[in-house]
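Let's start with one chain on its own, the form predicted on its own, as structure tokens.
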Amino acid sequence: MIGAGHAGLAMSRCLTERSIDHVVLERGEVANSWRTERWDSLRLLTPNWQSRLPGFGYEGDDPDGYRTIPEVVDFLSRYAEMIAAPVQTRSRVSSLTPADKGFAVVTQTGSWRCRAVVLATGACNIARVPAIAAAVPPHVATISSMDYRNPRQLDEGGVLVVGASATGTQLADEIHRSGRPVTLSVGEHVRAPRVYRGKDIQWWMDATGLHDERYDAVDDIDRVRRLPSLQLAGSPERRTLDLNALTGIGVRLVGRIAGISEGKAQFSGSLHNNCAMADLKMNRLLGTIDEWATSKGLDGEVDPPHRLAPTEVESAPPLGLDLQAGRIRTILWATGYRPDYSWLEVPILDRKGQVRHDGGVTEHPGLYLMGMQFLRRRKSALIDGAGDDARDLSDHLAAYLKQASI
């Protein structure tokens, strides 16, 4: 195994009930993502309830709460413990490697060998940043969000943030309310409310079995794995982070940034079109919510339907910006991440750089994912996601390991 995340917990769990032999890579202490790569104020977009692990949940006292980091890892930490999980701590992989009957895994602790790997190294090892980034004029700081810990490490003046997904948003209402004025480059992007009907958007994703839709049974899953995140925030008022409520406090929304040339930032027209495809995608989930508890006779236990406003966007939002002006200070770039497969040594990459995999399963046998968006469920990325998808794949290991042996 390598990685000791939640979802390399989550295996390493099944593979012990199992009695299947393994150990677990960690390139630095478990949990290590959490530590190391969020900025200080972020909380876990999903309540505290919906944080379950193979024989492990929640246990306190506010379950519609959301973790803030450290609990977190004190979470992840506690369940390692618990599951009496065979980590090794920094323990980075250099490479991973074919080798008779199996695999070679070189660390910088020392050389292993097995029969089978499971990826459990996460999504989001590395910033996505655009190559339109080296066009940015020097005097503009730049910063990705993998870096971003809190406004303090930025210039006084105003700031743009690209990318409107979850983090893009989040760090939006942070920077501006810190005082420094923010305009926000929106692209293609997923709005929902924090709560609807009462009830937590991800308490209807689970109960209404959205969450466990099968990456077999959606027609285009390479498209859905693209999808950028819901817009979501767990703070403790639970309120709903959109666009709406940026420009509410003086964010300006502008488009997606289609390039920086001659010192002046340049924005699609889609702004309009893209904002009203969220609105009418949401819609329709809440659509479905709605059908759905009617169908279980749950109308009159719930409060009853509503809509958000639709997302309000000026008439003629600017195409352009000059950056030489000095009105923008920094810019943030919100705009996703990648996995980080400098080591791997086993020829199972596309074009992008992804794993090509059959819901977790690759083509070179013996070798597994984990973590990954919908990998083999809507809910693979999350916490509550990593349980199911590690029976699964800990059922086809132990079958290929029995195979193998015969």
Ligand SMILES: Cc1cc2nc3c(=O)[nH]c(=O)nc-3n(C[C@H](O)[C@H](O)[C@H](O)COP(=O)(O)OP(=O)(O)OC[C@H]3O[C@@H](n4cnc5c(N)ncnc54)[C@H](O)[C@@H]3O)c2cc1C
Second form
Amino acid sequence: MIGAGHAGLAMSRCLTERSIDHVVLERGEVANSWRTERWDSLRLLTPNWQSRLPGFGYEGDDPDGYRTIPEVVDFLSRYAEMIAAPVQTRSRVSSLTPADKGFAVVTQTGSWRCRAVVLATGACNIARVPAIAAAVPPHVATISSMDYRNPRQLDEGGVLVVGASATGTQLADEIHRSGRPVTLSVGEHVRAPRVYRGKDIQWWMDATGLHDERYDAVDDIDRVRRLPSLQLAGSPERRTLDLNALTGIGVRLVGRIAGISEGKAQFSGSLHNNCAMADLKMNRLLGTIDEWATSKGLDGEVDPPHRLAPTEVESAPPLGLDLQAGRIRTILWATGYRPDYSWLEVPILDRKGQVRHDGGVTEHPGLYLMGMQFLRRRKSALIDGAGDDARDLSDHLAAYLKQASI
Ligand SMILES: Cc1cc2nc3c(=O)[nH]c(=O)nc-3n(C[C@H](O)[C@H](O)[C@H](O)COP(=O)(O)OP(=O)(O)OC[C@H]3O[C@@H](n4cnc5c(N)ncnc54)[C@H](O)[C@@H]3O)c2cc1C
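The form predicted together with this ligand is what I need now, so please give it after the form predicted on its own.
Next comes the full complex, and the chain you just saw is listed first.
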């Protein structure tokens, strides 16, 4: 196993259950990404009850709350201890190459030979920053969501946050409330209420089976894997953090950033369309939930159906912003993340640098992948999704080892 996040730990537990000898190589400590790569105020956007791992779950008295980062680190560390995961910390893998009957793995602390490898190094190792970032005028500071920790890191003055999915909306909210006026650049996004008919939206996604939808049952898996995250935040008040909530506190919306030229940012004219599309898709999701609730006879037990107000967008949002005028002091790129496979010397990457795989089984025998968006199910990248994927893939891996040893 490479990586001791929740995906690697879930797989380790499944391999132990099958008596498969293994080691988990981790460059930092258990839950390293949560320790080193998240902003201070982040809470999980999945409720406590939903962090289920094989043989482990939430036992506290706040199942509907949302964990803080120290709580996530504690949860995963306790899991590693409970399952006695054979983790070698401080063991960054610097190369993985095919070798006779398996693989050769080089780490900073030594070399390993093994018959099979599971890549559980995470989907979010590097901030995905668009190439136009190079054209930002030098007096405007730039930072990515990966390096952002809290508003005190930023100069006083205006901030352009680019990207309006879970990360961008949460950071726009926090930064604007810190007294730095935020302009938010909005592209395609997925809108959702935090609570619907008295239940968390994640409860509905779970109960209706939407989270269990399989990768081989959707029409365009490549597109679905690229979809932005739900616009959600975990807060003690269970607030819906959508664009209306942001404009309500004074955040200004502009379209998707299209370019930066001669010190001016240009935005596409698609803001109205993107917002209308997100409203439409959200209402479709809520309609699916309503139908399911009726079919299960739940209508008398949960609150009645309701709809959110359409996203409000000013009639002619600005198509340009002069970055030289001094109003914008910082640009924060909340434009997504990508994995880092710079150490992977097995030819399984596509031209976009992603591992080619069929539900986590790569085309190189004995090499598996965990923890990616919609790897095997809609929930695959969530903590809650690792268990089912690890069970499936450890079955495959066990069969592979058995057949390879004949
Ligand atoms: C901002 C943010 C918020 C999220 N919020 C939620 C949420 O609310 N609920 C939820 O369920 N999910 C959430 N996720 C998604 C998901 O849970 C995380 O991305 C999660 O960290 C992925 O788990 P993982 O085990 O696949 O990868 P990671 O947790 O990233 O673990 C990968 C591990 O591999 C190690 N590693 C990487 N490269 C090497 C190497 N070369 N050698 C050795 N070790 C290496 C890393 O140090 C790390 O410990 C969030 C993700 C992000 C980015």
